[in-house]
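Have a look below at one chain only, the form predicted on its own, in structure tokens format.
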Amino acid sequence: MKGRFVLVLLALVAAAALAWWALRSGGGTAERPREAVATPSAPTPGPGQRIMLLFPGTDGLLHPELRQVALPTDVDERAMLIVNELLAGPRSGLLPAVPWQATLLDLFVDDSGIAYVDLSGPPAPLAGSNVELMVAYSIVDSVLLNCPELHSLQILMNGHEIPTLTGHLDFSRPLVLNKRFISKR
């Protein structure tokens, strides 16, 4: 008998000791709605929000490179910010995604989801289907992964459109988000 009152009382003191404890951690539903009103909505979150950048490995595949920026909430201004972090190159030991001294010229985003991104073309003919996978994808993804309201992206080179960078694969058209190439490690 004394066994179990003393089980039914220790029942009772981790009752209360968790009541206690999601009442101050924010779980109780009387906390809810102050947070709720308390809590602004601010046009740019601040700094320290991750994105995904690839970037290209030597083993032919695309390398995720984490990084904390301020993301803006506009879309144009997110997929821009996003290339130009590609073009600054990676901070690891990884290969640019651009293999020459790129800049975006343009970026704009039509009313349809299609992120169309104009970089200075190259100042020599690249070669080798590899090269021009990384490049496409290493921009088509990693700006697809960031920006969840696109659905394709369209390369273009110094303001036009171009049918393919080395031989290879269609770029006359927007490119579709492709995780073939990202490696599973």
The other form holds:
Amino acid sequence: MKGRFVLVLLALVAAAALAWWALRSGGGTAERPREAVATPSAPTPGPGQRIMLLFPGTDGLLHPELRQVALPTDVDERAMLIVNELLAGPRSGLLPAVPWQATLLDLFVDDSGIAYVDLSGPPAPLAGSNVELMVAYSIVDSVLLNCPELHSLQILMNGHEIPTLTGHLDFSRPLVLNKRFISKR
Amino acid sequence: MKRLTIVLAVLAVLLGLRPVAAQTTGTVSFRYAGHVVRAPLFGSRVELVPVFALLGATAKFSPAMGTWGVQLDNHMIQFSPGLRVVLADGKLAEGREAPVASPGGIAASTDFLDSMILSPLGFHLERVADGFRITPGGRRGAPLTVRATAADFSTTTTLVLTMGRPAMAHVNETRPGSVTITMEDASPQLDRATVLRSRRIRGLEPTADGLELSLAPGIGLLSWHALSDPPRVILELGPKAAPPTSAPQAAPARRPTRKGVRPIVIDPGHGGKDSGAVSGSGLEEKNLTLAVARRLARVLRRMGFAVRLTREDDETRALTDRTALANRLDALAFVSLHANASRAASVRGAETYYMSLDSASDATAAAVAKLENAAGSTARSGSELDMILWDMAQAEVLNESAQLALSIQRRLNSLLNLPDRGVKQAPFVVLTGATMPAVLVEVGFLSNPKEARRLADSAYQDQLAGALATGIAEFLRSGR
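Can you now output the form predicted together with the partner chain? The one shown was the form predicted on its own.
Full assembly next; the chain just shown is listed first.
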């Protein structure tokens, strides 16, 4: 009887240990769930480093908005944080960087310093080169200004390369920092 | 040209400006027109600056850009240390090896000096007992096998001449219906298997200087360009534009060339399934741009210019086809018309864009760096090299595009009293690959109700067309 009790106790301890290990390792070798990336993180409050985000203004140009966030040292995570902060929207009366409820599906950085940002696409076609330029360079300039390790960024939609968003700007290749659309005022 | 220099500079920084480690290892003599100069050797390469001085050529190095420019008479050769690509009189060519930075400035192999610099300047290099002799004129080169293939399209024919080895080609329409193709340092010989079947080509025959192409009546050379890997020359053939019967005296900008009258290509943005932006009252961008384009074409024709539209009606046209048409016609200028939209209804005004090579040059630099790091130059693929050459060709016209954009924007601002949103640069698809001054004009914002009403007014469209035509004409008359 005593031996059976010890066996049951050992089994319970082993099961508990396995459960703890599984929880801690996040499911072992399973892929990271897309939702973990897709959900825009809430704006990060509290102390940290200052970042500059660029949002469109009512003059059709980009305007800076400064925020204090805890910046990760890893460039992938930092770029992801910047994009999620952008997608969470402006706090200072500017316009949203992306004019639809976009989510970040994935973000990765290759060895040569190009970031690939995969967003959910717009539900309906957009129009106007200004709309296109504001979407592209709010993301490109915000990420590249805060991640000096990166030299260019390509925006993907729903996991695919797109030739253009509204029929003007070339989205088929990585874009570099372009300060021409940042307001001088 | 300035932009090309910038691209060369970027590539040069990536590839060529390595520390100068080796030292001068002797001298070699060059003779020209009774004068002799002893050029120092830098390893196995020759210091080039003394050779340029011997010829009386002006050689200048731009430290900021990292590029060399050699000028003699009407010739201009540009190159950079570390780059095999050379721009000779506006034509890109690729050498077998690159020049290097040296104590004397720039050093290269005698093969590079001969084929990439002296030959375009109109000289050739001969080895003599105590060095080299520079002689004016070309040289009858070694036999070069050329394979010719032709493809007929609805209105044009593309002729591809594939060469057995790289050679700098020159293509000229010497008289109506006859085109000569010469290749420097080479005596082209047609591949025996060549059988040309084209309704626009009568024959292709070897001559003492190269190849002679005979064309069907009314067919001429529209454009040509060279590509590498495999080395080839591509000729676009098609009906020649009828010569103007009369032109007003105040139309100095119509530029007849060896290829005939070159048109201005106007591109009404969007079309067909792609409506573009739509105003609150339902005015579609595709219809507005077509209306303004037709008016603009009329004004330009009255000024004496030849004009082509990329679409004559409400048709879907791929962005790349629009630029391709302008390239095929060897257009004087390419103007893509658009109307803008913003999420802020208050935004209004016109803006003019020209191509930004930021992304292109960056990608080019990355591609070059990757290729240079690859084991051996044989890793270089044709398409990647073509991309580099293409970007560089585009860079050459970038400064002219900027001038055209400024000229148009100035006129839009002053004639229409529009808020100046200025001249900007962006990598727009429709401007990519244009080999002539090319701009995209946003004539106003359809998202602004007041401006949309104005844009819908036919009298205002006439004013817009007049301002655009004046800006284009001023640019072309300036002789840039």
